[in-house]
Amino acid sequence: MKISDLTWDEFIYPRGAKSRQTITAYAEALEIGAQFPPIKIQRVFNYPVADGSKTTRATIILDGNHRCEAFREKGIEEIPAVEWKEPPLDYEKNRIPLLLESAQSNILHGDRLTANDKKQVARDIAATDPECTYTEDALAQKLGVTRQTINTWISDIRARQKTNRKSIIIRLSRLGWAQEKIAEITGMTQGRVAQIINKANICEINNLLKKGHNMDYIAAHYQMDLALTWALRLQGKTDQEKFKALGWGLRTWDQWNFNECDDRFGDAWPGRIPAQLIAHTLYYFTKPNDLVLDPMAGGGVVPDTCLLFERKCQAFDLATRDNRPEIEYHHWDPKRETWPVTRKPDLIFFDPPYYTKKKKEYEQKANTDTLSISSYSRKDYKQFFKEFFTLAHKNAKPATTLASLNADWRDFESTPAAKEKSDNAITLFDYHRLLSETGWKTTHRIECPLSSERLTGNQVQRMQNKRILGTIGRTLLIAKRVRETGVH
């Protein structure tokens, strides 16, 4: 196969990152005439094009990406390959089988999958398999781990998928939805909806806890997702008591460093942020029963955290799914000045795509008819922010707070820091300026850094050698609405 004809699919190929050490070792072996086994490939059709406009055919790598990289670096244009199945497969219908085959191949030889890689594979499959076609036993066999390990990795996802209409009604009610709208969503009468809401209590959960059952068991027992189960358990507690019960330290300074997402809140999603970050924002800048607007809800971590801390929430996104009825479809086109929120929010938590970071992942999640803003040009991306902040200002009340989470995007890929082109960058200074121009006054700057552990030792060494300055910074800007927008 010509290496130039091969596609590395980040969903199908199960590793979190390529190993520079492995590629270098393979390249050195090629220099002394080493022979490598063929890579494993699969021809597919109905493969999505990057811009989402159409589908095409592709040949994707199932096993052997490090070998491909080594061959490419040595200037070798062709590589031995074997195909998994003939004839070509429908990509959309076979994504999970392809992922499993790739994962299984990568646990048998070569640079084997890490536990985190296997966990992500299991969670990706579970999240796209609401009918539970792939059992814990089947996943355990494919990934070479125990059934208990698989259950630990995906129990929160399975709990969400088993959510019944009763828990949906309770969830929507606690997030502030009107009973009439809940009845429309669930297909029940408004009277029945009211009965279910009025009977919701925490006594049964406490009784099961006293019997020694854990929260995973209780969520599965009542066919509720973990976020709602925790919300019911901690109902009526103070915010501080909730932080303590969840095992979250309450930060009393302006640096919120959370390296891991809490899997109890929010689905696995591109650019997922920790619930702890949301919780701190709610603690310092809202009070119980305040309304929070989440305009780009993604995996639902904001509504989950609002549910827990007894805040109301309206959430919107381009990507919607059945197990997340609280996330409504909305395409933000500020030029049309469409504002779908039923009342003026107390807090707007704005966590958009960080320019082109994870562009491909967002495109796979979003509605194929509507591009994510991560696909915009730099000029259009900044213009979107200006128009959105202006629209939010028009529809906010005098006391509304806007919390905007974002990170610097710089053109530093393989570029020494001194040679970066600033004209290609979008930074915190741009977001601050856009807020100021559209009637928002920044009151707090809170640092929420990304983990440096996502970079391997080899990547760090390469960056040091080339004087490349990466970025792990991420900042939450807190702004208050002022009466004059300053927009001309």
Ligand SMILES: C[S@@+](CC[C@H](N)C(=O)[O-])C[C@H]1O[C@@H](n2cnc3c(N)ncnc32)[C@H](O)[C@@H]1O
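Rigid core (definition): largest C-alpha set, two forms, superposition within 1.5 Å. Computed from a prediction, not measured in an experiment: that's the story for all the values here. Residue numbers count along the first chain shown, from 1. What changes on going to the form predicted together with this ligand:
Ile446 is not among the residues whose C-alpha shifts by 2 Å or more between the two forms once the rigid core is aligned; its shift stays under 2 Å. Shown in the overlay between the two forms, fitted on the rigid core, is a CA shift at Tyr26 of 2 Å or greater. If you fit the rigid core between the two forms, you'll see the Cα of Ser422 move by less than 2 angstroms.
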The other form holds:
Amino acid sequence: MKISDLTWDEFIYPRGAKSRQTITAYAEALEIGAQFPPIKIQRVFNYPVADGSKTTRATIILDGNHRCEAFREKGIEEIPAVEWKEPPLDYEKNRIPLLLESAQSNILHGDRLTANDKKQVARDIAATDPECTYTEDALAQKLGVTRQTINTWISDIRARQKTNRKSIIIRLSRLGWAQEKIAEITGMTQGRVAQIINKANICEINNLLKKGHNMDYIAAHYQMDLALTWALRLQGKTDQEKFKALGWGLRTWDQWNFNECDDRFGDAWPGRIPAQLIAHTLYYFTKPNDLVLDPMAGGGVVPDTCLLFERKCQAFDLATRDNRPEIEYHHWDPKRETWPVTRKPDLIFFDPPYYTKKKKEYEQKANTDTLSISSYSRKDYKQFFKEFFTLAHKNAKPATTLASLNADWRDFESTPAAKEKSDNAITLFDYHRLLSETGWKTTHRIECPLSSERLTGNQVQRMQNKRILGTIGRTLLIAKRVRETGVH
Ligand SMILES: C[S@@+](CC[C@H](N)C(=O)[O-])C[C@H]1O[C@@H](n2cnc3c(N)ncnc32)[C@H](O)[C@@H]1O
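Cool, the form predicted alone is there; where's the form predicted together with this ligand?
Entire complex below, previous chain first.
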């Protein structure tokens, strides 16, 4: 098999990063004539190409990525390979079997998968398998862990998938949806909807807690998603009491770093942000019952946090799905000047794609061929912000707060810091300028850095050797409306 014809698919090949140590060891072994077993590959069709616009055929590596790298480094162009299944598979329909086959091959030998890798595989599978075709037992067997471990890894995802119609109604009502609109999307009468809303009972949750059951159990018992179960449990408490009950320290200063996302809130999503970050924004810049607009809601962490903190929420995205009816389809194309929000929001929480980061992932998530702004050119991307901020200004109240999260995008991939082409960059200064040009005044700059632990020691070493300056900064700009804007 020609190595140049092979594709390393980051979803299918579960190891977070390649191990330099293993590649070097294999390369040295090749030098002294070692023989390696064949790698495992699969030919597929319906495979999305990098820009997400088309599909094509590909041959993906299921097992043996390190061997491939070692062969490539030694200048060997071909590698022995066996095919898992014949004929070629439809990639879109077989993502989970491919992921499982790859995970299983990888736990048998070589660099074993870490517990974190396995957890990610289990969560990826659970998230794309709402019918629960893969039982916890089946996943445990494939990944070589106990059923109990699988249960702790995926129970929040399963709880959300098993959520019943009643809990969807309660969720929508608490987020501020009119009963009429809820009746329309659930196909129930308005009277029945009203009945369900009035019967949501928190005493029962407290009784089950007193009996020693945990929140996962209670959510499953009522077939509710975990976020709603928590929201009902914390109903009526103050914001501060909620922070405490959720186990989140309340940050007093303008540096909000959180090691990871809290899996209880929001779905796994490319570019997902921690619920704690939103909770802090709600705490400092809104009050209960205020209306929050999330124009690009992705995995739904903003609506989940609004539920918890008793704020109303309207959420939109290009990508929508059945288990989250609160996220409505909307394609923001400011040129058309459509503003789908029915009431004027108190807070706009804007978490757009950070320029081209995760472009491919967003294209795959979209329900239609509509372009995510991550596919725009640099010029169009900046123009989009100018137009969106203008539109938001036009449709906001005088007291509306705009919270805009973004990161510097610099062309640093393989470029030493001193040689970066600044013309290619988009930085926080650009967003700041665009805000002020469109009638917004930035009042706070809150640093919410990403974790640097996503990079392996080897990657860091390579960057240091080449004097590449990475970026883990992410900044929440808080802005207030200052005047009528002249930009239309
Ligand atoms: C950074 S993600 C949001 C992540 C989300 N805050 C979370 O934590 O799960 C950005 C989202 O913007 C959406 N998006 C990009 N361009 C859009 C457009 N023009 N209209 C609507 N949604 C868009 C993408 O589908 C993606 O889900």
